[in-house]
Amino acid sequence: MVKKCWICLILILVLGVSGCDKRVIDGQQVNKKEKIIIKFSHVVEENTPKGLAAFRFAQLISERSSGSIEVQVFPNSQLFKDGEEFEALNRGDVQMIAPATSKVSQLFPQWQIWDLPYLFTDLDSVHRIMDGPVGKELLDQLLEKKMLGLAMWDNGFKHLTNNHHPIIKPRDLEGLRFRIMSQGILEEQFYTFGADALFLPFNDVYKSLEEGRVQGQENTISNIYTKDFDRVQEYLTLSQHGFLGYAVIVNQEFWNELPGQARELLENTLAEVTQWERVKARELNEEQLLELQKREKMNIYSLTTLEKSIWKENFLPVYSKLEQEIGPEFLSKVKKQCEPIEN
């Protein structure tokens, strides 16, 4: 009797497993061997402009491909920190990343134009560079490292936070140590005014501010808000001194092996999401500044137009240094395209 029960149990298990196999290979389901998986790694929170855009991109691709293409988004350095993403992309551990332009400048010095303080007067001037010949020239440089740049996204303009005292004049930076995301121009802009700079991955910033390893940092409102920097910083200066954007990059070999229709769908959807992301970035920075004001944890000061012009003039040595590094012709071309378009 016991033997018969065991036989019955084995038959049930075998039939059950067979039934599961049939469901997996059902013609109405996506064949997992043919399914395209794209791991998209980034280092910021999900509720930031980049985080929301990555999620929207993944959602639209899933819907429009009927599930045959899956974009798996890994936010907040879940897979790799911002200093590790390029190697991960090169190894094929991930297929898509969206590093800050400052990170790309460590590979290609001309990308430091995005870090020049007070180069851009508004987001329209930023987008003229992104979408114009200079933007294409910069993205094409990525091919040297077997990477393909597909788009450029906004986060917004950066501002200064710190402890100890309000920052209103350039000399107020003196003696403070600021976190920076890359060496080069970002270091130079602080050194110019007697401040120190320390490179730190983004996800290490909060703890370093809390422990006093650095006294301040520069960032967009959305990053300041979503990372709760107002809990460990006393002062916020709305300086709008630099721009923070992202390059959406894929592994070139992986991209070239994709079917043509898949590439077309990904490109078209990404172009649509890019326009959506730029609008969303502006909205989030405005909304979250209001939230920071409501929290009343930081003293907030907004630089006047005159004060910004003084800052810009004091930053001229930084321009000279970059000009020596990347050549006066390229920088002159960038400046010309940044000029407001006359009606």
Ligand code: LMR
Contents of the next structure:
Amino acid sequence: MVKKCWICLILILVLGVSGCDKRVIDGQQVNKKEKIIIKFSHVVEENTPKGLAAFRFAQLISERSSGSIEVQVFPNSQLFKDGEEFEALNRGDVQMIAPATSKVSQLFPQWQIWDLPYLFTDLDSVHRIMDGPVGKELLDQLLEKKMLGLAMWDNGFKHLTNNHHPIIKPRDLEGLRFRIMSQGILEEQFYTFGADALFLPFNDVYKSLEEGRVQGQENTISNIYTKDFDRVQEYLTLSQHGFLGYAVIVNQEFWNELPGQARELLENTLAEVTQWERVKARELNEEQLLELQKREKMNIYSLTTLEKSIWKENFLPVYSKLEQEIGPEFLSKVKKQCEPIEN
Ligand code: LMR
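Can you return the structure of this protein in the form predicted together with the named molecule rather than the form predicted on its own?
Okay, now the whole complex, with that chain kicking things off.
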């Protein structure tokens, strides 16, 4: 009996000193099992507005929670590609995603306003919608599918890349097939000018351009540059015809189960990263355009203001189409909030 007690005492001492259970809750070394893990899946490269913001968010959260919350970022469709992300979020395979608004519009048709060609004249008008009542109304719709929209991020304005011939006038689109990121308004945008449209997930775009399944695509400079689309495209028309932004979404059930303090930290940090992301997005798109120009792989043409206004007029049937689908009231509310605020 005495011998047994001695063995126990020695074991306790040895384990204590040698650190068999080394867990020290000093914030730096938190037991893995106690950690809150947030898997954040997205489809673009790391050196993009979304990629960098996701990474910054993860870093800040790790620092500020002293390691007790870990945001694990999976870029480049590593875990899930377009069309799989929503279900993965719903199943709880990932806890956070940031799909393009066009992809959200497949679930909630009013989100197609983000795809309307030439609706937004500049990023200020985009942010007025994102941060105003329309943005809130749109994010609230996600709750129907047990998703919570926490923030809206920018990428930037979309441009056209293609093969075959340069695109300067809307009728130059005729006969070409373009990859689109969602069905509906984006299809309509190309059909209006006699072009064809094919819906493809982002990770299939390069190959499809290379193989000629599609002759063109529309995207931001950042996505064109980081995906090397200029290796498989001859022309870039700086048309600035549409906007590409993101909704940062979490699984609602997961969110509700988080401790209040964790939610607060995540929310505040995300709000800060959102402001950072919007500045970064603008900078990156500018820098990467210069890089594309330096690479000299594509012929680049920038539409003039007059040419853009002609394009805009020609796109009016697309607006009527969306009006029929989502109702005139919502659209006129959006248009009104896009207008610059008079001082
Ligand atoms: C695309 O599919 O072209 C984009 O939505 C990718 C992205 O997330 O920026």
